[in-house]
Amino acid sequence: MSNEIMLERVESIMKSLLDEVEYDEVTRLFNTLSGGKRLRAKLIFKIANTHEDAPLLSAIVELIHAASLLHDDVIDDATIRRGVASVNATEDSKTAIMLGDILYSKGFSSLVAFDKDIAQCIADSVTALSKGEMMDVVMSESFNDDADLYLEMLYFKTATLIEAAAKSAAILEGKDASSYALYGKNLGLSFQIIDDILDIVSDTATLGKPALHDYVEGKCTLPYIYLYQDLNEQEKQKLKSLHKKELSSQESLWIKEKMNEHKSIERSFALAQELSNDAIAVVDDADLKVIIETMMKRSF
């Protein structure tokens, strides 16, 4: 089954799903959200192509993937989404949580249909996740200057639930699962830190967001915990000082400059290359390596 037949079938069953909750508001702001890059659908069909169930898995996971991203627009506050105005910008924050909420319900009453394990599997994950936003939440009130806190916030945020895809996948058709969640987490993880260089190296019609916002929010994502490592003691409070602010253009040329002098930038890539290695060592599966090298190269 090609990509874009694959797709076009998780998109059917996400909405087939959704016309079982009767109510057609939504249907009509499910609708209006971005579909963006479909990763974890494409990664549970990759490893378990050949099981009937792959398809309706796909579009659970999903379903929960886009109920973590509306909620985390209202805690973000954020007004556009994959260059699409957010739910809670084009209605309300109300209305967003409460999309959210029957996107996550109907997931997991949609997960009684699997094998305990896998039901587990995307369960656990979703706490996980949802510890994440907390986690990630706490830690923007004030400067983090700390990599393994940051990376392991990361892992419950982004990588948990790419994980649990490939997991429950491998469960599905019968692969080792250890092996196969090593790879998604590892994954996720990759997947995050690309996220990170991109929103400071990319222009804001490419990310369709202001560039640098992650730091205007108060993330301290990984090239900036770099970055002030590497700075004098004056320049640290200078990074510091612009931590949650918004920025001026001098400023931030100012904080692309130091990055591109300590290749702060540069040792994050090297961090993605290294997990993205990490994961593909663990399967030998030429479909997954393509996964891997595609998301590397992106630039949105």
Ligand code: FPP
Second form
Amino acid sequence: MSNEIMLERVESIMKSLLDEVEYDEVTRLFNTLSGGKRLRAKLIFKIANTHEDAPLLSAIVELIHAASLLHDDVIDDATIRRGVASVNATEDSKTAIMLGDILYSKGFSSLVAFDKDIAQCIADSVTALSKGEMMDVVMSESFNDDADLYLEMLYFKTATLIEAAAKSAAILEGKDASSYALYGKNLGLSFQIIDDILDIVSDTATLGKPALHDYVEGKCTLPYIYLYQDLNEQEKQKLKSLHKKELSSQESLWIKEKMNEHKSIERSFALAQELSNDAIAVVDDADLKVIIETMMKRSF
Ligand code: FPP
Ligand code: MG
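Can you swap the form predicted on its own for the form predicted together with the named molecule?
Below is the whole assembly, all chains and molecules, this chain first.
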């Protein structure tokens, strides 16, 4: 099955699962969502390409992912998602939360069609990503310069669902679950590091959301942590004083210039590259290599 046909299949399963809710408002709201990259669905298809249940598993994971983003936009007060206005902006936060609840529970109830180990793996990852979101919010309250703690949070928030997608697809297809889980984990971590880099180097139009926004929101992402390590005492205080503040264009420029000087973006990219290389090393699969390479080169 070609990528396009399989993605259409996933979209139509998601739609029919939501039609089962039998409430036009749900269908209407779901149709306003932009699909995004469907990275997790593509991954499941590549790993379990011959299995008849791969489309349903992909649809479940994408429903859970979409639900988590609906809730995340409420938590982050974000007005743009995947290049279009977020549901909390076009409707309101209550609607975004309720739609998220429907997507999430519909995905979960569909999990009963799968073996227990697959259902357990996906269910556990949702607890983990909820924990990661909570860690992210708590950590955003104050300045953080601990790279390991940051990477632990990233693992929970972003990598666990990708890890679970890869692992459950491997279980479905009878492949080695732990290798594919490791691939998914590293793909997820490097994916989020690239996301954090793009927040700094991209413009708003390309990104589909405001640029340089993470630090304003309080998120000390890897480039900021690396920059902090390399600054002198006075500069360290300046960077800290800008944390969680609306930045003037002069302040944004200072951060970018300092990151240039200390190669903070390059250092972050190097870690993403290292994780990607580790991911490729555990699975001998040309398609999965392409997924990683495409992800590393993305600009939004
Ligand atoms: C985006 O992070 C957020 C996530 C990847 C996970 C969000 C998880 C939850 C809200 C908990 C789970 C909830 C349900 C209903 C399953 P980000 O804010 O760093 O990225 P962004 O720039 O794309 O918003
Ligand atoms: Mg967010």
